[in-house]
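This document opens with one chain alone, in structure tokens, the form predicted on its own.
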Amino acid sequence: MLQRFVLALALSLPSAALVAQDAPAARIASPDGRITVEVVTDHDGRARYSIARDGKPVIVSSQLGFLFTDVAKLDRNLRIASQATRSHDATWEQPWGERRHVRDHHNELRVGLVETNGDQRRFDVVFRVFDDGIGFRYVFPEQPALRRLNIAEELTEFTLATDATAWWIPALEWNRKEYVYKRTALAEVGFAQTPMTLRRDDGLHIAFHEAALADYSAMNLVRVEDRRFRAQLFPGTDAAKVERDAPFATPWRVVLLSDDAAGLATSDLVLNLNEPNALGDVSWVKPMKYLGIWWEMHLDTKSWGSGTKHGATTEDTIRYIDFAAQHGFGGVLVEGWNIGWDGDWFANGEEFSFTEAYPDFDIEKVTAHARERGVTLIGHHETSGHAAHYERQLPDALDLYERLGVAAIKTGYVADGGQAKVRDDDGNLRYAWHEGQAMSRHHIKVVTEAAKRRISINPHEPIKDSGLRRTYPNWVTREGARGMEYNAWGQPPNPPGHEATLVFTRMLDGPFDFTPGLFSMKSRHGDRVATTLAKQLALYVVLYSPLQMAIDLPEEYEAKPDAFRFIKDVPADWEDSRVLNGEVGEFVTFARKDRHSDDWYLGAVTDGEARTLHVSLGFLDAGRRYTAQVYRDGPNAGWQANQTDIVIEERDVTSGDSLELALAPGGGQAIRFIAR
């Protein structure tokens, strides 16, 4: 489906045919000018282009091209054949989101290339040039000398202007995305995933990322030398990384360029990169927040498998059930329900059914009483990175959730990278990475099946982000980062500074289930989780989910009432977004707003280092008043003790009024503007 609007797009597009003419360079600008690309051919004809910002370099000259498995490479003896530029600005809304409007403003130009030589191949290379960035692709047209593309590798290029401090997780390593991310020279950056984000002296941020990644392989950068990174795609099945016939469209390359990092944590370029809605109807996704029969299995209190500890238990979903109806969540996950959980579950996913419960869980019953108490389960595939297996089973798993009422479900890929398991053409079993083309085209195949039935996905240890919610809206959320059960069992568990530099680098992707709400502080071996009870709270504004997870057990809730209270008023959908201050790794604050009331809410946390913030009230709308309901750390809070330490009050604020936040060492602050 996807595909489909991809190559309509791209022939819908002014035809470079009907401009064609010789030039020696193309540029476009954003639409405030700031932001400058230019496309040239070199002395051997290469393409290669550059990027400047207010006249100064970012980008300087980087290669366009790419390798194949079966033909020449494709780089050098090139000509621009054919320019054209258009302009596009329309405002269009999310059924779901971070803000209900998000404008698409950006300046075009396609440039057409062709080579020289031999079959005079030819392909268009489509920049789009935003405010905040700038995001380009390669079309490969219908021609006879390509109709098969074998691709090998991508031959494009960043090549940075001047040095700055990286961000960034490695890439092609056994544990997917799941890193605490390194803070480096540029010079010390060897392969990574993306998105990375820099930071120059001179204060621009930059980051790199890709859009609407479908039917093709995820890219990395690799640093060549000095400042020049080149884009690595993730092995695919065989030879080439990506198989696909002309014409069509690779994903976008993207660059996100800001002032300061605030603006790379509020762009919507990735959005505005993919295909509008292609689902019609989707009124019946529903973001929620939810409780799981989850966490104690982290804790090893109880167990996926059956026995004595297992968790999913006709009894047990049925008190977690009653206690979401109580506190008005929308569902309840429960893991461990379905038969294949027991012994090396890790290795032999062809073991799981996903229509088959165990015989203590009792699916027909735990969805009635569900349904009655005005809840919804949240169905759980763990596959173990055995796409094949589960793409066999998936028709009659999504009509069992179909019919008793099942509105999302989590999946899950848990395997090391390169050994999750798909078909190939001729049905033969092969092994493929996480984020190679066989598995773009699985999660494809998942969200496009479920939204037959009016299901949701939240997949873990998925492919990455790259705006495809636009596309396909019951795509809602996903993992790919280390998320919170690394402090159930990490070793050591996440650092105090992690989710401050999650929402500057893995939240540029998208939505991320990292189910926050943590009361009880410790992991299974004791340790101290670097967190106050303050910063769970916050983390409910600062780290965006649709499905966003309470993670604790009910008693802990119970035992903290008033705390538990903020977890039980926070939305899961947003009417707009603002970052009022941050640094990457340091801190930030987001304000939100409700998307069904006026009211706002207000989240802040920090690194291991206490820090004052001092934030203005003017999101606040003008000539209201507002009771600011204060979550905030108290006096000795910090998360190397006295963790739960938390101070709850009120006060009447406007929006001409400032706040004073005090953050302890691992801390946050929680707020709640109820409008008046």
Ligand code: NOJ
Contents of the next structure:
Amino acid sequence: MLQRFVLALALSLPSAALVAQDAPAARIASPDGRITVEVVTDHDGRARYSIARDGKPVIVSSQLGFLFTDVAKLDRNLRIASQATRSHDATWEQPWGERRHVRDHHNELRVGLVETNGDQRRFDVVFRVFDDGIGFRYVFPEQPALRRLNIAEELTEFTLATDATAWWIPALEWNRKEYVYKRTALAEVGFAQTPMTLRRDDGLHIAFHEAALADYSAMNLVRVEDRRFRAQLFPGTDAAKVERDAPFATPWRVVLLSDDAAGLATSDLVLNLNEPNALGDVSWVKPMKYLGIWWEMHLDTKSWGSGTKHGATTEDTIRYIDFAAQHGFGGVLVEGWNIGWDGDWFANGEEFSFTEAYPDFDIEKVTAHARERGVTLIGHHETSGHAAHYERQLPDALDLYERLGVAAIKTGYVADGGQAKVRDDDGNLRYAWHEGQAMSRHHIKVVTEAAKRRISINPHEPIKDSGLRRTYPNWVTREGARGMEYNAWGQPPNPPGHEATLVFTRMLDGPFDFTPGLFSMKSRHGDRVATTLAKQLALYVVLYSPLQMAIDLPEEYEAKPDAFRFIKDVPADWEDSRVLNGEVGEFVTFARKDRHSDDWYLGAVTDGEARTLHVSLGFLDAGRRYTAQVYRDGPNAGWQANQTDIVIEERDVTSGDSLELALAPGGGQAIRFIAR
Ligand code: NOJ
Ligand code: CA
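Output block for the form predicted in complex with the named molecule, input the form predicted on its own:
Following is the full complex, with the preceding chain placed first.
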């Protein structure tokens, strides 16, 4: 295999025809041979790459390079000075995740580029080509002419070979990542965040993303002309968007490729491009479901701040802990427990204390009670984006939670885009973007400090996921898209196709603390949320998160004990995950196997259209009988009427059976397959 692949490489062959156009090429193919990547230098000495699949162009000649704030750009006058290849095929184990075993099978090409003039500065571009896409990164070795890199912009381009339909959200906007995905023609994409997902007319699905985003600024894509996109990094706190000392490597630029939408959602490519676990023993990281003093604040029947509406009281928290213990939940989130919420908390991050509780919240008593009942508090640190203020209190704040046995913390960075606050090297307070280099460093600091105390982290208004959970397995989940909270506020609420879009866009980057489990079906204004009850259950299988919330009030769950049983049963950690069908923004069906039993679970959701999905149960273990507990939309169900019309029934099945899943408009279906 390796030999065949090495032979297939075209080494520097200076044919006359090639030299006139593009100088000697370096090439590499995926293990299955279907995807090929070529790197050339053109007549100006610009480095360019292209990608083809099954011989058909996907990314045509696209530039590589850099602009700096203080020295000449790395752009023209480059030559390929070296190339080296290697193959890799190994399987590694996730401590928790969508599947236990992950295969990393790729071929790598390292191209050394050198300037032909001046200081002859040099850098490498490393391509890894998998059967389901590619990743490439820039690597800067130590060299006298490039010690400190003040990067003004990457010149990385992605020029699509054909038109496509695109799903995308705008970049560099005030509401960060919390936009409804637009579906447009490629030609109508302006300035987009990644991941961005495309579907070509020939069915090829393409997603642009990045991996291992650490100490760097996140990548957006701007459409420069026609089908040509260029990377645009989030601004820094100074003129440079990124400041790094050589040697260093950039994050990986990722292009996922699949014949169908399902193939995007099951790709492990981004995880494979990340470094292995850097934390050692992480058996203390525990996936779990949790309840919280939370939805009532979003409904505005309780408040974060002090006063008669204060939600985080000792009494109410104990009631939640007892309910959690009774129904087998691992945690209870308590928001609004600490001083700082009174007044305009969006704007006054410096008011927060992360160690002092409001007088009506006895943190010692509450956590002692939780420990006694085998439940953990999920801590909460809302910073209003004031990362500098939070960092100053971080050691004390984490020490307190460690002493009290808190296993996980939800952090929050509510501030408009570009208005997080960090301290620069001179100690001055600076505005920062949530996904710029300074916040990238901040998140890793929080995660690594928390790891020292055996605490997991779940940031809201976060930097995007880029697979760093592999390296820091206590970085369990995050927000970074429109979650359930928009359905409480209704300005406007999430559309019915939102979840079937998220799976193939935002969730290509990793777990999402979406916070499902709405049983009351209404916003704070009494408007209908675009869901059925069965769909809320299905979301526990469809939207992966190792911290998975049940958002509604205990009394709502007590009122519907039969449907609630599914939320109690469904795990938050999986042995395996499959996507049985799906189209971006329309519908999707997941099947997942429990990591701690032989049971399987299925979740299917649709957009505003009713549909019947035919699924084979071939994923079940052969030769085994299962009791299928089905939670399906009732005959009159729909998101615009009879949202809670649900049928709960049991039947015997085997892997030889198939099912017709009838989904109501805005509906879904959840099934537990109990192995017998
Ligand atoms: C926004 C978060 O997404 C939400 O879950 C939280 O309740 C508020 N910020 C307050 O921290
Ligand atoms: Ca949010």
